[in-house]
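A single chain comes next, written as structure tokens; it is the form predicted on its own.
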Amino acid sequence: MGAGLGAIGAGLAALAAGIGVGLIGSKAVESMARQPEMAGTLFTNSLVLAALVEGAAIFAIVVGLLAAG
């Protein structure tokens, strides 16, 4: 694989990193404003999924980064 595709997917995992994260925070916060006593489960419901999906792109990064050279 050339070095240019490497980083190319590594720079799409980081993208789809952020695009993940960021519709679990609006999604998590959308449902705390219709539901706000399950607010507590929500957000640490959220945050470790979030956490999930950071680690996953991590590991995408570095894979990315490792065969662009």
Second form
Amino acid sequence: MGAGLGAIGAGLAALAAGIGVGLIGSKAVESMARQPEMAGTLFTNSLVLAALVEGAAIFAIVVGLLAAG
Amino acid sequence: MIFKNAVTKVLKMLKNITKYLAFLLLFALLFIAGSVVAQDHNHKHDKQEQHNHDDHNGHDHDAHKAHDHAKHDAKGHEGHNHGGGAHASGGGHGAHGGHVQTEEEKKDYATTVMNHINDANEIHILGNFTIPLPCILYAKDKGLDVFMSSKFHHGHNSYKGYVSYHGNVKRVKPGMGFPQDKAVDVHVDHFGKFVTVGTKKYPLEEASALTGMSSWFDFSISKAVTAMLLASFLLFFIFRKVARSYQSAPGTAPKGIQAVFEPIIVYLTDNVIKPIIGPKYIKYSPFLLTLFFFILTLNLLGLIPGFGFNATGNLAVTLALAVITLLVYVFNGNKHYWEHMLWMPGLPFPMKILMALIEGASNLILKPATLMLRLFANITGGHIVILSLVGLVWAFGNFGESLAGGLLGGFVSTIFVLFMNVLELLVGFLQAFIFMTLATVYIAQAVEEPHHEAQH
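Beyond the form predicted on its own, can we have the form predicted together with the partner chain?
Full complex below, order starting with the chain above.
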């Protein structure tokens, strides 16, 4: 029971983080297309933000593993 | 003219064919390797399989002097029964007849995957061929023990009260009457919780971390440590060569290995470190570049098939990297940084305390924790996926029952494992880059000069 719920929670977190990373990616590419001279800065910033969003998902996965464990 | 054109055409075709041949060769190699590895993984379950012990000859085999290989092969395999050799214990192996694995344990590939993900005290390459590593074990009640992991004879023997569970050293719980001085013929159970000697069962203990939860500590040169040492030496020699070529031929175009590293270093310095940190970047770029190349080398070492180094997929390793980063930005943080973290100006008193708690937790705990977990989770996740795909051979082959199914599984898993390996190559670079970029951002936040003093 706990394992199943943990897996569902981790899945939900991955879903949310996926949406977040998708939004970051779409906006970053859009901005790079609008202002190619800013591409370098935008790329670095979007990577950092994606990493931060991913951090939440990783925490959720760890919590899910703990719940499963 | 036509002849010349034809020759060029044929040469072009040949060139393309060699490309495809190289690809096919790679594919075939992976296919064979995948199938062999998966077959090897169920060698302990498959009763028909030949268990070749000839590899043993290269090892230190004081206890196995009288081991009769021919007799062993003729006898066949009953569970973990390893033939009637005269071990140091002097006992026979009849007691092991009762350890035939249950149906569930036989199909438990998840445990096999986790055993490969975990750190080990030996480098297990194929079958019974392992590279032993030194074990440095300290127990509170009996002191330091230093020996090579080959003393465990692939987990079949105990040594000084320690046993090996899939290459991972565990201690038999002290005070239970387990023979400490002599090497005993043992059988560790499927999950590594118990060890059986004859008919007696003893519980096992994991090594403790600094907290001292169990009776012993493990300071061994384990697989992860070996990978880190290897990466350090590799980087030391590569970068010494690169630095020498700058000294010996200053101002000329980069040559050889220098030409490989110069673009990477220049890209990272000019596009990441300099814009984020600002004018003080030169002080921090050696540390950040070292982080990048060290993590990258460990990630790539982890992708070499056979060795199974999983250093950046080990929490202890990523913890150390994250803590070093924490120390760097904590000790270089200026007054502005500490003030904004602990006593935010321009806020009412209760909010200041609240902000100090939030900011303090964020800066001192969450930032290194996410650095640690991100790298760990990405690399471990990738390795688990690769190992699970290798396990397809096993699942398709009905757990060692069907050869045709195994071959089909080998074909399927080869495609997927090839794909995952290429993806992991990307992830290896990306995670090293992200770790370095985030470390750069954290350092930049700690050392940046206040610009908007008037607004507070």
